[in-house]
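Have a look below at one chain only, the form predicted on its own, in structure tokens format.
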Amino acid sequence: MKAVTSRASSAMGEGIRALSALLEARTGQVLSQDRQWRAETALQPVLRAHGLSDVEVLAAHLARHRDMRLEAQVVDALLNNESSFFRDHQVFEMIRGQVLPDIRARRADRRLRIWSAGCSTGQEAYSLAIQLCNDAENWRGWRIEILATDISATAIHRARGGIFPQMDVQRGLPVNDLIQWFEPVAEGWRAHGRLRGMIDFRQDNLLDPQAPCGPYDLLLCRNVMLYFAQERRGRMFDLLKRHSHEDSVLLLGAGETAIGHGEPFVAHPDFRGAYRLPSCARGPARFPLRRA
């Protein structure tokens, strides 16, 4: 029986292994080996529509057969989406409160440009989008654009849906925003149509990247680079500077740093934890700034 077993687990491993090669190819992303013990849970639902008895099963039908379709769904089962209201409480105060005030200090044209990469579910996006909107009077007359992206279609149109299950809004949501901004319906609750009509939501790749245009204001790519190894990170950041302007803000999660990938990004010296291009690769703004 231990020989069985044994045998079982390493069938088991390999399984793993290769769909973890199949993840990485199709998105960069590495499979930590936190990620890999609770891979089998994620790929219950997609071994169930296929009845695929186990994850060695479903690893064996990929290599001998070509199934796009399915291995689109075993990716997207793969992608870690999660996610909360105002994750990180005190990186959206200093947003609110430090952030968007200087953005606003400086831009002449009135135009606000966000992006959030890797957008998941969409909460970072609603939460910024829930900001701006309980401060409206002093954006009167601005041009804001948000643009979330991720590369799960699954998420992607979770976030264009709006809608939350009770779980997800007593993450981070607190009670007087929920009331205001998001409406009840049968799965939950749902943004209000102000909100879903600031978000552009879109399915996009950061290896490859087909949304993004312009430079944005401030770039919000949290809890991302984690997934990536080092190579590919250098590439991200290098995506991230082109999309950055001399004012720009970037921000990343709190286990991840800008530091030591070829320095396209410096801490920035007035919020705490973020980062702005280096001096010497801030070259004539795009746009007309206003200055102090």
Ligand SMILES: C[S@@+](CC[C@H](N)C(=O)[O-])C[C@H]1O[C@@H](n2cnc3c(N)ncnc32)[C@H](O)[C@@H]1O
The other form holds:
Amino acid sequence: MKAVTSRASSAMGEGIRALSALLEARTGQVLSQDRQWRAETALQPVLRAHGLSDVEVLAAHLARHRDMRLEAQVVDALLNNESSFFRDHQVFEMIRGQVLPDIRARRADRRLRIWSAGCSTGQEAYSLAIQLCNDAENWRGWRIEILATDISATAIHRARGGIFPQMDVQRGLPVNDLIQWFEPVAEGWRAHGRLRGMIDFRQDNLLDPQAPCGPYDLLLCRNVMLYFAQERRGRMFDLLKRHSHEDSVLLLGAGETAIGHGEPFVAHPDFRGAYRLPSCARGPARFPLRRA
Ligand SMILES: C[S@@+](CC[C@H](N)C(=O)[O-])C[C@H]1O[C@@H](n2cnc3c(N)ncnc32)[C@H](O)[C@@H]1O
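For comparison with the form predicted on its own, kindly provide the form predicted together with the named molecule.
So here's everything in the complex, that chain up top.
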């Protein structure tokens, strides 16, 4: 019995390993040991939908057949889409109280451009839209663009729909904002059209990006690089750099840093935990800036 169990578990490892390799090739995400176990649970709906008995059978099927649709579903299921409104509350407080007012004071052309890279189901982008709407008086006359991208088709579909179950709105969304910016629907709460209209949600792979068209004033790439291999993180910073300008502010997730990647970005002198381009990489402004 023991031998059977151990054979089964080593065989199970093979299947997950093959699917992990698929995930990494497509998205750059590396499945750590502890996430491999959760991955099996995440794959259950895919197994059920295709009448496959377990992960081994799924991996063997994909090895034998070039089934792009199934591959995409597997990758989608294995992605970690964890997100919440105003995630890391103090970061959003800094954006509201310091970063956005600073951009407003600098950009003479009254244009604000934000990119939420790896936006998942959209809570990050909606949180920013809420902050801007709550401060609408100060943004009157501004042209505001929020691009929000994610590789997951499912996540982007949900983000565009703007419907969040009760459980999601209970995580981080202040009651006042819920009442003001969402309406109750059968499935939970739907973001008002005004919020939805502010955000351009697009499915896009950060490893082969088509959507971003920088430079952006504020770039958020939070909790995305955490599971990238070192080399891919370097490529990601190059990408973020290409879409930044001399005054851009970059925000990463709490467990992520730009330090140790050849200094593509340096710690921002004014905003705690944020990054900016180093002075050597900061060319002339590509738009009118107000200078003190
Ligand atoms: C943990 S969520 C973070 C969501 C949000 N940024 C936050 O911090 O709440 C990570 C997101 O990155 C996306 N992602 C992972 N690899 C990606 C890639 N290569 N291109 C675009 N998005 C990717 C995943 O689909 C997932 O939705």
